[in-house]
Amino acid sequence: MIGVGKIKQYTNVLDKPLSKGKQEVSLSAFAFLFSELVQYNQTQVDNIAELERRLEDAGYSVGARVLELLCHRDKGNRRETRLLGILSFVHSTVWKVLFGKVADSLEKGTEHEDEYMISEKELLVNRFISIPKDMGTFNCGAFVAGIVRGVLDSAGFPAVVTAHFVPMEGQQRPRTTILIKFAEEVLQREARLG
């Protein structure tokens, strides 16, 4: 057969390379789906802490899959082995894929050596959520905390990850801070690596 330009003919569908596909999801579609996730879980629990735990569990599986996808697609199946490398990966690459931009800030805790914080002025999952007064301090950021924990655990950096509201002076809505507290084994490994 005579080749036509640069178009390559494939005899078998299995020989075709995988396309990256469309990289964006409609914001309204995500908001609707996330709202349904929150509402469904809200009917299954008795208190706010349990609801946040369920959202975190849902986010955990997303985080594990996001790590696999990004390592395969962008890093040639290589993973970060250093603490600052994985934090930078989450702060920039993972955040950009999930939310379309790099997180507002990544900071090291001042009181404890094993704590780091990722802060976001207006976290997407909290943007369109109105919290009833009877739910008090409910934070949908627990879903994102679960994603971060899923990424870190799957990469070999076990940590406790929680979402917190932090009031900002002059702002009506508080910012969301994702607090990461690494396991002792991570810090010991980092010390050995130098």
Second form
Amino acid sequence: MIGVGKIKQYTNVLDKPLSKGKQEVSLSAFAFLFSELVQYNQTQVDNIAELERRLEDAGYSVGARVLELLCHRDKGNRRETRLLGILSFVHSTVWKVLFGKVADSLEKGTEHEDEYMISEKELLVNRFISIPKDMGTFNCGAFVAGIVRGVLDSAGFPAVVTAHFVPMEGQQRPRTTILIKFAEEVLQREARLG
Amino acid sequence: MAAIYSLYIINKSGGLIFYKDYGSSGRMDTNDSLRVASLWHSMHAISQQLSPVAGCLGIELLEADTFDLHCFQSLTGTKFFVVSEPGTPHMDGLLKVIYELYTDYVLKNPFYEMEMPIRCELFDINLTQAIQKDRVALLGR
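Rather than the form predicted on its own that you just supplied, could I have the structure of the form predicted in complex with its partner chain?
And the full complex, kicking off with our chain again.
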């Protein structure tokens, strides 16, 4: 047969190796698409909280898929089962695949035991976005918060995830902090596992 | 001495959507800047019609005794123009940089409405930086 031997033939599609998936996409193309996503959702809502929720929902489905893909591709079909493990997975592996870099910082909340924060000096989705004054504290990082919630929830760590602007001293622009507040059951389970 | 006096951006129907003053003397009031912008829009359109050269895209540079006016028109009809000190070089380069900033920080901003006045914080910040850089480059000559 012609062509046999040139490309290895896989009889079973499941034996085929997964593509590396390291391709970069155009930042402009993404920025325009994201801008349209925000604009479309804006026409569907009548208040800012609702807009934030819709963006988060859009991110949630991305997160759920990203977890599935990365566990299969990078972790040999295993996923993190411990709190710190999954957090560093989000902070490094997920961030690297989505934004091409590790997140700037991962911290534990000082006031509450169940809170963690991932901070970015300049979140990729916010690179070209200026929030009008009348929208108050609205942050398009809600989309990224949704991705994080999607990953955590699908991995069995239900949490409430929100995005906030935090003003920085000596900096013109505030940074974005993704605040993760885990559900009670997660912490109880962590305590049991020791 | 500032090399750039002012910057205007006008939409395709001649409305002023952005105006910034860099000169130290004689600020223009809002009505005057709107008038100058729409006047320039019409002159630019007329120049295209009157030009003896086929396929003319309108005035690019207007030289007067006290100022130079450099104009750049994007493919979509948005016009950018700076009024500067006579003989200031690299103004077309600066206009391209400003156009780039406009496409990045204005057009990719979901909260900007097309053809409306520009109120984007990031655009202002980056514009100030670009003008500053230009000024430093001029002083360094």
